[in-house]
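Single chain ahead, written as C-alpha cells, the form predicted on its own.
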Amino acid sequence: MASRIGMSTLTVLVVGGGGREHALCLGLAKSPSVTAVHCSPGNAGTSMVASNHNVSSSDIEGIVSLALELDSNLVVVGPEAPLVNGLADSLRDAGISCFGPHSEGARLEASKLHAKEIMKSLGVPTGGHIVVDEKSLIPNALDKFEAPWVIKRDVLAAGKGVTVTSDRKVAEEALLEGIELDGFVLLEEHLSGEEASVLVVMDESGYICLPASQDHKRVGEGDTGPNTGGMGAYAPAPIVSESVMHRVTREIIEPMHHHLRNQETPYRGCLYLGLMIDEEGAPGVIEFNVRFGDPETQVTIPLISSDMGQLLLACAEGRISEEEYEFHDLCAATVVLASEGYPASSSTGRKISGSEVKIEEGMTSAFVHYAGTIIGEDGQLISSGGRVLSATGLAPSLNDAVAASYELIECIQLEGSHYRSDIAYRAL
C-alpha cells in the first residue's frame, strides 16, 4: 500500500551505532521505497550501506538538527535512552515522523515499577513484586518469595541493573546497593520456564508481531556466567507455538495495545515483550522494552519480506493497520563475537580480518552484522566495543541457519575474542 509520501522517496535516519542499527540499515537499504539511508553515529557496518554522521544518539538537539538538515521523512530510533529523554517528542514537534515512542511511553522501559503497576492494573501476567526502600525491610521482603530472587534497579542500566540469585547474602547485598544508589529497589518473584522475545510494531491503529525469537544473555555455554547484552539469538523460536502466541496476544498484547492507544499521545514504535513460557505454555512478562532488541533485531529484520521503510513509516504515522506485510519462510540465527574480557571489560583497538566473507548456497546464506567496529585510517577494520560483530545465517531450517552462522564466524580473526558454540541449543 502506498504511503502518503509516495513510493521510492524516503530519506531515513537511523539513530544508534550497534548491531541492531546495522540490521535496521540493511533492511531499509533493501526497501524499494527508500532512496537514502543515514545513520548517526553508526559503525563500520552502517557506513557500508548508509551515510554515517558524527552526532551522538544522546544529543537530542543535534539529532533533530541533523534530521532537518537531511530533510528526513522518517527517523528510526535504536537505543532506549534517547527515547526516554524525549527524542521522539522533539522530532514530532519539528514535524518529523519518528519510529519510537514518546517519553511517557518509554517509561515502560525506564521504570520497572511503572511497568509492573501498568501490568497489574491491566491483569497482564507477570511475577509479583515488592518495593524495598529501607535496609530494615530486606529480611522480611526476601521471606516473601522463594529463591531464586530477582532484584531490579528502577533505572536504565544497560541490562546490568538486574541480579538473579539463590544466594541470600548476594540478594541482600544487591537490595542494599539498590537502596543506596536509587532510594529504593524492586524485589520480584522469579518466573520459571523458557525465555522468548516477541517484537511488536505498534501504533494506535493496530499492531504487527514479528517472528518470535530467543536471546542468549549469559556469556557462557549452557547459559552460565554473567549476563551480557546478548551473545546470540535465533528465530522463529519453537517455544512460542501457535497456541502460546494466541495466549500472548490475548493476555498481553491486546490489553497493552488497548491501554497505549488510549493515552493522550499514542504509542508508536516497537514494544518488546520479554517473556517466560512455563511448562503448560502459559506466558508471563519478565520485562517490556520500548525498542527493537539486540541481537533479536539481527534475526527478525532479515525475515521481513515486505517493504520495511513503508512498514516503519506507517507505524510512525499511526496507520499500521493499513499496511500489508509478509515474512520469508526461513529461519535465522546470529552468533555474537565478543572482545577479550567481555562482559567484565572490553579490549578494543584490535584488528579484525575475515569478516568480509559471505556464504551463499541456494536458500542458505550468512553475512556479518557489525556492532563495536570502526574503520581505521588505513581502511583496516578495528574493534571498538564489547560485542564486536555477529555472524548471521539464513536458511530453510534452523539447523542450517545455525551451521551457516558458525561456518562464517570461524572465518573471522580477532585476537582474544570469544563466542558461544551452543546458540539455539534449546531448540536443536
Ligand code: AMP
The other form holds:
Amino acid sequence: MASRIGMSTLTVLVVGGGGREHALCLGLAKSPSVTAVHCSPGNAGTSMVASNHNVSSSDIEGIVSLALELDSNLVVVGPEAPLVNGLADSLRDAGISCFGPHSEGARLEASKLHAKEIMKSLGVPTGGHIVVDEKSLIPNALDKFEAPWVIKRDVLAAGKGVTVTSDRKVAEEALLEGIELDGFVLLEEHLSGEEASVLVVMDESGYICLPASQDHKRVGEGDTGPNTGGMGAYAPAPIVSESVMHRVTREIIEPMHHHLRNQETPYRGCLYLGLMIDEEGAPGVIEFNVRFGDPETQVTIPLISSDMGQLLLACAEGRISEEEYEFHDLCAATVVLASEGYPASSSTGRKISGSEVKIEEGMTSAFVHYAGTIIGEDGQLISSGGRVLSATGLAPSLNDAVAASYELIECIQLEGSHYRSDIAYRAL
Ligand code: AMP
Ligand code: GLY
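Okay, that's the form predicted on its own, but what's the structure of the form predicted together with the named molecule?
Zooming out: every chain and molecule, the one shown earlier first.
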C-alpha cells in the first residue's frame, strides 16, 4: 500500500476536537500536498479550515467508516484514548494509513507501569518505582523514598491520576485510594529540575525531533495550584540546550526507537517525551505519551516549514527517514483562555468575542487556536469546554512571541474566563 502520493492529492482526516487538532488542521491546510482537510468531531476553529464531521473520536467503527467514505489517504489521531482502544489497528486493517501507534504501542501511555518496565529493561533514565498493592505495604513503601512522594494510578487519567506531595498523610491516602480503585498503585521516586516536552515523530525507518517545548500544567501563576490539561506553552525551550538534546537522543530516543522499531508492528506516530532536566543537564523521563501534546502542538506545528501532509503520511507509511524537513527560525508561545471554574469545573455556553483579531507586524504574528468552542445557530462563537482557546504568538524572539500572545488575548472577551499572565517566565 505504501506509495508516494504526488503533490496536491491528499485527503486527510484529523481525529479529535481540541486546540491540538486545530493546530494540526491549520498545519495540514497549509501543506502543498493536501487538498482536503476533515476533522471529527472538531470545534469552531477546525470548521474554519476543515470540514467538521459529527463522529466522536471514541467511536472507532464510526471513524473508520468516515475515513473510508471520505476516501482519506491519511488519518491523524489527536487524543490517546482512541489509540489505546485500537483505532490505528482498525484503520490499518481497513487499508488506511494512520498517524498514531497501534494499541500495543499506545500502552506506553495507557500503563505507566508498562512504560517503567520498558525503560528499566532498556536502561532509559527515569525515577525508581514500587508497585503497592496492599494497605499493609504502604508505610514501608513510603520509607523507601524521600519526600516529596509521587503516587500514580496506572490508568489513563488525563494528568489527573497523579499526586505529588510532601505530606505523608496525603501520600498514604492517595496510595490507599489507588489500591481501592485499581487493586494497585505506583509510588515513584521524585525527580527534580525543570520539565520539558520533546515530540518525536517516529517510525521503524527513523525519527524526527520537533523543537523542544515547555508547557505550564498548573492553573496558577508561578506553577502553583491544581494540575490542568495545560495553561500555555512555548518553544523552543532553552532548557533543552544542544548538549541536553544530545543526551536525550543518546539516552532516551535511540534506545526507545531501537525497541519500538523491532516490535511485530512498528510504532508509527508521535512519541511524546515528558522530561525532567536536572541541574547538571541530565534528562529523566517522567512519562511517555503516544500522541502530540496539547498545548505543545500549538507552539510546535507552526514552527515546521516543511510540508506537514507529506511528513505525517511518510511516518504513517514507515518511511520517515526519506523525508527532508525544515523549521522556521522563530519562537512560539501560546496562552490558554480557560472558562470560569476551570479546572475544578467549567462554565460553558457563553459568548466569546474579539477572537477574530489577528496580529501581523513584520516577522511577528498572533492568531487564535480554538479548543472548547462551537459556532451557535446565529454564527456566534460559544464556549463549550474548560480550555476554550489559546492565543498563539510567533516572532523571531521568545519575548516578542509572548508579547504578541498577550496583546491578542487581551482583545478577547469571555465572561468569567481566566488565563495565566506568566507563560514562559522560566525562559524570559
Ligand atoms: P504525569 O501525568 O505522569 O505527566 O504527571 C503529571 C505531573 O506530575 C508532571 O507533569 C510532573 O509535574 C509531576 N510528576 C509526575 N511524576 C513525577 C516525578 N517522578 N517526579 C517529579 N514530578 C513528577
Ligand atoms: N501538555 C501535556 C499533555 O499533552 O499531556
